[in-house]
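Take a look at this single chain, the form predicted on its own, given in structure tokens.
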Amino acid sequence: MKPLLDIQNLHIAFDTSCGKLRVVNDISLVIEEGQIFGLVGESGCGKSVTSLAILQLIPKPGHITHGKILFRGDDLLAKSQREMQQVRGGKIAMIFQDPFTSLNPVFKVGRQLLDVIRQHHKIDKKEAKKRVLSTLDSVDLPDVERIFESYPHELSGGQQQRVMIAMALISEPSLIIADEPTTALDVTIQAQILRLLRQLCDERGISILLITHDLGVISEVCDKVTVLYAGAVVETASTDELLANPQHPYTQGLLAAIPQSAQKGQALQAIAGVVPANPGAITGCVFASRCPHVYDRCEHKPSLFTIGENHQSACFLQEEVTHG
């Protein structure tokens, strides 16, 4: 059976005047029918660059110089723009990161849900609202018809983003990226944007591709992660492994930064120096300048080295591991 979303050896470049800017090297990734995968990573890591990717929606100068996006075996790769219009929304939805900033703040919400619905199914004007209205809420918004009346700015930031959430679903899609979804609301609201996404995908199984940078948001929902630094895959494993035993020596460092209630008072640990500025100029290991068991053999690029089922970490020292 043919996974839902086969990312392969997708590589991504931006021309400057300064050159050619390899932002995403060589990133490979799989996502199962009705799987949360969590893609997580510092700023500038290419999280957000490969999911736009998949829609085709990099911005220029951006482009794709190498790869497929396999979606279930059809290559999004080698259709037209037309073709993706019938993609985007249809059949694989997204959810931005400011809901805000995402929503047109001139038209009322319901009129927005409307368009989007009746861009993708061919439903006269009642069926269309009775389907609006059955979506908004089935993400637990209250009184339904007050917002579907209501303007963004009526709404408070974590209805507005349930509002995208019901946009993404709108026209059930198979796929949902959600890019960061729960960076702008407050814990609380968070906790229940999480439980509401983990909800849509067991009860619709439909397969969620969840962007962040915090492991906390990995923990709470996904069955499946990649940790990508500086444009590359570094480790990927079920989410249960990877916590309990990471490998990377990166992996364990933004571990390690997580403050922890038993050292209060202590101060957090980071991971020493920055992200390089052209990672795809690294003929070595692009964790190899801050990473703490670097030697020699790290001038070399590493590949990924299985280490148990499902579990992969691109370090020298799991080759050593695992071949003596």
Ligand SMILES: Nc1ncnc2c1ncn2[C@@H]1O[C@H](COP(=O)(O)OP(=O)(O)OP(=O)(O)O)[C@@H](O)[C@H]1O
Given for the second form:
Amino acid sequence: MKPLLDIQNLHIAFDTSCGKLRVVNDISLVIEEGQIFGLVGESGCGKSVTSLAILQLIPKPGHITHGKILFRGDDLLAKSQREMQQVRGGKIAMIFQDPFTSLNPVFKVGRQLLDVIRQHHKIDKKEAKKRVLSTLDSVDLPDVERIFESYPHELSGGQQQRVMIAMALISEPSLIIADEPTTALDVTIQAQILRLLRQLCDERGISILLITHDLGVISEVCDKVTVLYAGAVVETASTDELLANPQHPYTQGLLAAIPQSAQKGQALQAIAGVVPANPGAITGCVFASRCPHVYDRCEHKPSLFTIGENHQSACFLQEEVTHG
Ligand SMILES: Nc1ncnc2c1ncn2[C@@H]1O[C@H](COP(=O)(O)OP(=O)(O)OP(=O)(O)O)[C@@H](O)[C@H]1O
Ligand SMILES: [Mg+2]
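Having gone through the form predicted on its own, I am curious about the other one (the form predicted in complex with the named molecule); can you provide its structure?
Full complex below, order starting with the chain above.
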């Protein structure tokens, strides 16, 4: 069976006054049906532009320079803008970090959800309202009639994010792309929203591409995870494997930086240095300038080495281990 989403050798560049910035270089990843797939990496490493590429929504002057994005085998990059409108908010829905900016402040919540339904389905008003109310109920919102008649500002941040999830669900998508969906929320609400996403995935078989800079979030809900650094995949594994057996020095650095490790008595470490602005111009390993293990081979670009079942890492140290 074809995977739900298959991104192959994706390259993205921005044409700026300072020249071509090649910010995503050869990213490949596969998301299976019913899976929560985590994409993790620090700010500026290309998580959002990669996810926007799926829906042909990269802001100008950005564009895809190479690659394929297959959705159940269907090439999304070959589709016209008109065809993509049916995909967006249809088979693939998106949830953003800040619900308040995604919801229109001048319309009531119910009206906004009805608009989404009407865009994708021909059903009568009464039936549409019934569907909106049951979807609001399915994201565990209380008193759904009141929420339906509320303006976004009358809801709490957590309630707004649940409305956004309802909006994503209403067209019965197969894939939800959630870009930092819990970053703006306090930890208790964050945990509830993550639990809700997990439940939707398990009960409805929806796949979720969950984007975050927080490995703590990944460990809570994801089945599989890809670690991005400077527009490149540095490590991919099942979540359990990645957390128990991180191989790439960047992944190890991210794990050392999460608060849980600090609570267990380890000092909270930041990875020194910053993500390069134009990683496509780097000929060797993109992480070399910040890597504690850098050595002469890192002047070359490592490929993704397979180091176990479903576990790959782009570091020469692993190649030496796996190949003796
Ligand atoms: N409009 C733009 N013009 C030029 N460069 C851009 C533009 N939008 C994004 N970039 C660059 O593309 C790279 C990837 O950005 P992206 O927004 O995908 O990062 P991210 O991993 O989502 O970061 P964050 O965690 O901060 O959301 C960055 O280097 C960024 O500077
Ligand atoms: Mg982002």
